[in-house]
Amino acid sequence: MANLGAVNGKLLRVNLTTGNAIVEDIPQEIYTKYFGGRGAGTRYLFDEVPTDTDPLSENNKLIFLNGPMAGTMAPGSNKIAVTFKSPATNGIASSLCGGHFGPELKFAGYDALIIEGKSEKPVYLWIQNDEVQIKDASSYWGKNIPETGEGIKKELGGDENIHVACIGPAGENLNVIACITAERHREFGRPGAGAVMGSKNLKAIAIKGTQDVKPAKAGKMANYVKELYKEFANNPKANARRNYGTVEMVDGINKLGFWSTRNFSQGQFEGADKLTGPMMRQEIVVEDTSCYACPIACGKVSCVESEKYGTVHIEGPEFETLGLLGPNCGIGDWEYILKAAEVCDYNGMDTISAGATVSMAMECYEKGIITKEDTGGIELKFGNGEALIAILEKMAKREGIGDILAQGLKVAAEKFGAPELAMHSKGVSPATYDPRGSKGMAVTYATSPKGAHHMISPTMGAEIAGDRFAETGKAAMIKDTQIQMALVDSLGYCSSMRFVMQVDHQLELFKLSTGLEMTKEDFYTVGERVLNLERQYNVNCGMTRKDDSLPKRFLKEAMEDGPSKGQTINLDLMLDEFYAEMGWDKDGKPTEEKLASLGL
């Protein structure tokens, strides 16, 4: 492969069944056609994991891929993607994690890491440049996230420059909403990466690297980045995110009437004024934190002193965590929200999916579908913070009703006999934005390849600036946003960088980092290619238009009050328009002509 500057072009492949670790060259075509991250991960999954693979079998793989700018000073270039077949959707999934874990893999000399096979006993992987070891992790099995990370660092000599990604009890117990946690507070979240890692008996991955990353045009890149940092310093949205984290969105979304409340039965939470960014800053934030190469530093370390729970100390909560564990469960008390987040963080559970699952169970309880006998004596009503925390602990351990809930809200609701109360698409819950108040999000949730994930195409901002209730005329905007997010995820930088870094900036940073020349049209083609390859993988898994679905609540039950009052969603109308825009047939399958035009 030609010299591509910051790109190492090396893939570390570790087989846990045989214990072998080999280094492979990554073909240059991967970078020119998929960039890295989510895009390249999709290519590897498509080629290496058959669509009939059981997601929790040893034949599934965890495919970690950095973006081409990882390890440089390109703003926010810290996101590494893991791609796998999801136990929640039985289709493709990719999840991105910020912090320092991805750059550290780059400093160790690798752009990618593929984990395959299954160990007979619990192990962890230790990567120190070209030294790769599979080490016994029996003493860590059953331990929570902080205990595992701190213990492994101590075992390896106590070097704080070692970065650890691990699973907690939820992943060990194959909970389908288990995540992989890097450095205690950064997660590969949503559709079950932690369960896949647990199914392999892999407790953790520890990395320390000492190699340099050298952009193709280092001097020009340094000057370009310096000017971008000035723009971030003067950008109002970036400053709001710096001050309040993602919670800066609370006031706007709640006032517009589409903040998920009580299992998405309402769009406004009556206690929202106590949960805004300024209130969070005043009441609980004690420190700001930053991921690698980030000019915003949106991370917020928060703390409450609780009579019941003692000192509760977390990073966040992020807006999504706040929404799903808070108002969507009818809870507006920082004490309970932070403790619930801590339970998820310690056990390695995705907070969005966890909150959505518990809120579904709360509605079932309030309607008499499940009883106190089912919950083990817990009064699982909306607004009961103690009940939320108790149920989350049961989910992590798979005890009692927690064993059912750990199978995901779709399966759990079916077992309760109330499938209509599960707010999901493809088995994965939406984020905290109710699509009845921002209808482009209906298409985002329904067509997301990994279930109802908001960051596939966050259309909220554009819709708020226009007609957020319109159901026609949005397909081009949704497609463009999906393409841009596929680029963001494949280039490997944080989506918050889009406050300043538009496509022209991304293209220039890619050129300066790799030395590869590319037109804007070619750039967009990469994003569209990623979307269609993901779609084709799911089609090959047997997914059709019927899987691009939304719950009855969004389609038939009008919002009862607030600024989004009276709204439902005509999803079929929106899907017809979107499929046509994408070049897919009426069933949502990419046409042969579309695939051929993208070199697929």
The other form holds:
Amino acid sequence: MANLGAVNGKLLRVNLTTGNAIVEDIPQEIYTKYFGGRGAGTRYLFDEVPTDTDPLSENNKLIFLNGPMAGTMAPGSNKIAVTFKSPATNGIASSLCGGHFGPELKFAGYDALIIEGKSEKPVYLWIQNDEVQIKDASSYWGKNIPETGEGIKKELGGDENIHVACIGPAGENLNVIACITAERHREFGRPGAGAVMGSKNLKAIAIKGTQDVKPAKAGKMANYVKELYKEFANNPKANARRNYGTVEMVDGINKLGFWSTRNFSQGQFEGADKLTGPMMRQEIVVEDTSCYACPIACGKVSCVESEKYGTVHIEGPEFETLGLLGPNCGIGDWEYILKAAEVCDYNGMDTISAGATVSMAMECYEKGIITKEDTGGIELKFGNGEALIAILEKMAKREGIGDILAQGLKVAAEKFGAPELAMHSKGVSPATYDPRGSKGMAVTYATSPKGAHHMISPTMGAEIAGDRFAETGKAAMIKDTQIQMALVDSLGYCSSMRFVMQVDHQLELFKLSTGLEMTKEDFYTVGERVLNLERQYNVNCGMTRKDDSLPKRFLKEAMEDGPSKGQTINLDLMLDEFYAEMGWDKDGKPTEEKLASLGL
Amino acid sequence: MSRKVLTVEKSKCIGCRICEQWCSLTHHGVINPAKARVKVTRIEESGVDVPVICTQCSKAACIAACPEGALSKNSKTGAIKVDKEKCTACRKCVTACPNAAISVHPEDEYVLICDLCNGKPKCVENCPEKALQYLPIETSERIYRSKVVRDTAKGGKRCG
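Condition change, the form predicted alone to the form predicted in complex with its partner chain:
Below: every chain and molecule of the assembly, starting with the one above.
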């Protein structure tokens, strides 16, 4: 391993079947061809987890990888990715988590951590620099996220600066929407990393590190970052995030009529005025909080005093959480939205998937497809906050109807006999943007390797500035956005950094941090390489064009009302154009020439 | 004008730990929170971030506790000076400090105490929220008083 500045090039590999922990060198080629995070994780998964692997078997792996700037001053460079074969999609997935967990792994001396095998009994991993222990976690099994994090920190001596990532009951119960939660409120959210961790009987990973991170050009990097701080302080979008978090987007998306409402049957929510960023700030926000090395602090801590539920205290809500647990379930009260988020957070369930799953069940209930008998007496109508919370509790525990819903909204809707009411692609629900109001998002959701995930290419901004309903002429823009996001995710940046840090900034910080030289062209090639390797993994899993699908609702049912009224999506037309732009064949497979041109 | 001191308004801290980065970079040329003299701890239950700093006590408990005479005061800034040769890392100052602002170097045998960067603290210069400030004592007191009065008049923050 050559000297790459801030990159140690160390991978800690822990096998839970044998109990062995070894340290390996990460080849330099990984950093020049894939960077780290999602990109390098994809390379490792491709090489180490065969495509016929059952995601919940011991042969699946959890491949945690920091970006090459983790631990440095590079703003928002804290995101760590976990790559795995998803139990929700049966294909590749990389999930990213902010906060301080990634940097802590770096300070312990590791750029990467691979968990493989399966423990016989519940265990947790304790990493303190070069001391690595697999410890008994029987007493934490069944405990929720806060109980587990606090319990482990107490057991390890009471150090509040130990960083713990763990699963809750949802992960233990192999719920496919289970997340891995770091530091109580930061999640590797989608799709199903928590279930993979649960299948390995791994309850938690606790880390404390005290080692140096040495950027190749530390002084120059500091001066460069200092200039960026000024730009962040003066950037209107960054300031909006500072004040209102991601919820700053509510007003715009709702006014344009593509805010997920009542299982995506509508695009505007009548109670949106009470859910805007300024209203959230006024009504429920009590703290602002940031991830490591981030000057924006889009994190909000919110709180309500509820007669029914007592003090409800969460980090967030994020725009996505709000959209899916709120309007998409017909709910506009902070009290219920916060409590629902708390139930998800405490049990370790992804809030987006949870909200989408319950909203599907609500529509089934309203249409008489499921009844009170099925729900265990719960009046599961849109707008019923208490019902939402009761169902989420059942999902976490896999009780009654919750056992069906815990298998994911696609499987659950099929079991209810209403597959058309599951809003998903590859088994994973979309985020809170209805693609009929910003049609590039249809391609984003359909072609995302990990199911309908908005951050694969969030094109809303560019589309709103142009013709958001256009179905042609967008392929190049979508491809460019997908490449940029693959770069951001592989470099370990938070996507919000892009308000200030464009590709040039990202490249410069990469060079200052690692000492590697790279042209902008090669930089872009890394992003495209990552996209194609992910795609090829899914092709090898048996996925083709038919899996790049969207629910009938988006394709055939015209938006009923509002500024996106009348819109449907011609997905086939858009996919043809996008595949051609990507160098993929009609079936969505990367061509031999394309793979060869990327050195794959 | 009275001497300047390092102050912290913890309600402004967002927990980005940019202060830790500049501190360890300035003193050691590396990024390492374990080598920073300022340390941010988050209480996860409440989401509150607390930067722990040296407040340059006049009658410094750390100096009194040191059996080796390794600690002294910079007469100009009031910052504590650590004599690395004399320091044995016995940790008596660590437990004597009322702020818990002292730590032992993770590799070497001496303690880390804020030296105020010779009167130009880098943590203050780079704090994006101005949660850390370097102010004359009187000014810092007046600001603190104003804040307490304002909070009292409002009845404090909801949800504690």
